[in-house]
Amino acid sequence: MHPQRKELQHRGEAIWIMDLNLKDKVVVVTGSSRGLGRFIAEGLAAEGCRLAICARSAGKLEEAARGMRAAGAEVLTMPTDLTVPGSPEALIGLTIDHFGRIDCLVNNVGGNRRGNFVDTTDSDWQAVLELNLNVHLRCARKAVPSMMQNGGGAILFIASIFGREAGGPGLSIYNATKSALISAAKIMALELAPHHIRVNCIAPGSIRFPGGSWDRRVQSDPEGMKAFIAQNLPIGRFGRAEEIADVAAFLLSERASLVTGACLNVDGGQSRSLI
């Protein structure tokens, strides 16, 4: 047997299925009380990591780690703010206090604030900077001397299509700390290598799950949401945040032990880039 498939009993016959070998890893996940970061959080405990998980909200936090725990995982909590001073090095630290050592480090929390580039502020840039790239850059900073030291680790940002292609109108802000958030990528994998750390982005496409922004639009406009699938949308559908999760904990996996400074995009075929 290949020491890295299982077999399982299906319908009466044999299937393999691929082990990822993630149980026991600690795993920080940032965002991690809804949307994409919940669900790549939930993903991570059923392949039996250990989790340490953050959200500014700590009830939102409490319930999303009562369905981990009741998974089965070990989850750790720490109800903050990332754009706080000292928040990023507190969460690793606390983290490596309760666990012992960090296996991964999921850079999921981000945000926006839309509108046309002239009438944008400093402060506006400053703000999604912060969320969408620096707080990312503290967490990997904090966390990557105790992979060091443990022989390894993994990396993972979670980016946008629109960092690697043009957004649109209103998202020059959104567009340009994606863009940055995967070149930094790029460069911390190739300085890490040596160490056995890899640094990987995924650049989601439209995703849609239950409260969020997609799922908003397409109640409160079905018609408008079905012409932009099939104009933007080759695979007639948006995405489901469990895809973001599969992809998300492959890339963490040793079975993508040859994959560092890529950036995948687990879109349906909607972006547009040769690259």
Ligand SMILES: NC(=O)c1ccc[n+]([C@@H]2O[C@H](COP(=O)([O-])OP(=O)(O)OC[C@H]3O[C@@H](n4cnc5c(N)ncnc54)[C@H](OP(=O)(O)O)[C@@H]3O)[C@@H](O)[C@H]2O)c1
Second form
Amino acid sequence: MHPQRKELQHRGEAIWIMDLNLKDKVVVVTGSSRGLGRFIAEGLAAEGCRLAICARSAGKLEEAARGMRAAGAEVLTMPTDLTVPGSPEALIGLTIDHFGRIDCLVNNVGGNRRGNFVDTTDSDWQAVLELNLNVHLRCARKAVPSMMQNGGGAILFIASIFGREAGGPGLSIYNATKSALISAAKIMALELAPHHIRVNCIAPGSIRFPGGSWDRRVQSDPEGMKAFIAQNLPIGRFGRAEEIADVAAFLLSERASLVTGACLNVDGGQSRSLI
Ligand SMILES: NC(=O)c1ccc[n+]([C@@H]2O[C@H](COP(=O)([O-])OP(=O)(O)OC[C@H]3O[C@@H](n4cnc5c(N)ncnc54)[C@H](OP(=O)(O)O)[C@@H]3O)[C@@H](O)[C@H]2O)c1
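What's the form predicted together with this ligand like, now that we've got the form predicted alone?
After this comes the whole thing, all chains and molecules, with the earlier chain placed first.
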């Protein structure tokens, strides 16, 4: 038997489970009071990680932390706007002060300003570049020296399939910032490989969860969204946030020891790019 494989009874049958060996790892997840970040943090809490989570709204953040603590996780919360100068560095610094180390960083926070390219302003571009790119680079720059000291680590960026291929009209800012993120991650992976720090991206497709943007679109235009699914989603449904969380946990774990510099589509076949 593979030394890291264990047998588990699942629905009356013996199956092999993959031990991700993430217990007690210290992980920062940015933008984690709701949405994908929260699902990723909850998934990591279930794996036994110690977590630092952040968002602007303190109330929602504490509510998220309560659920993770109830599942047995140690959770540090930092209500903050990561676009405020000094905030990304403070988040990583606080995590290292509190837990004594940082093993993994999930740069999840992100947003969009939709609009025709000619109508977009410098301030639109600057705001989304800050949130979708610069904040992540600042978190990573602060975390890397500590990971090097510990002998390694893992960094994950939540990009989008629209960083790998054209998302369509109105998405120039989103597309460009997500492409930049994937590009930066690849070079970071090359530079950090000798230090045993793996750097990867997940490119989610359209993921629906209660209160999320796809959920709102389904509520406001159910027929239009049925047509969208038929035309764009080969598996016939939106992705689930848990499906992103599972891949995130795997990529952070040593079971993905050969995976670095990768950008993994997690999209049920939605994306059309060959690369
Ligand atoms: N959902 C999808 O289908 C999908 C598809 C592809 C890629 N993605 C990417 O996945 C990531 C998460 O998306 P999501 O849909 O889960 O987002 P979301 O539902 O809008 O959640 C965003 C999270 O980030 C926090 N946040 C937002 N701005 C912040 C700031 N300035 N400082 C600190 N925290 C902030 C929010 O809390 P507060 O508002 O309280 O700050 C919230 O916890 C993004 O990078 C997105 O581009 C999502």
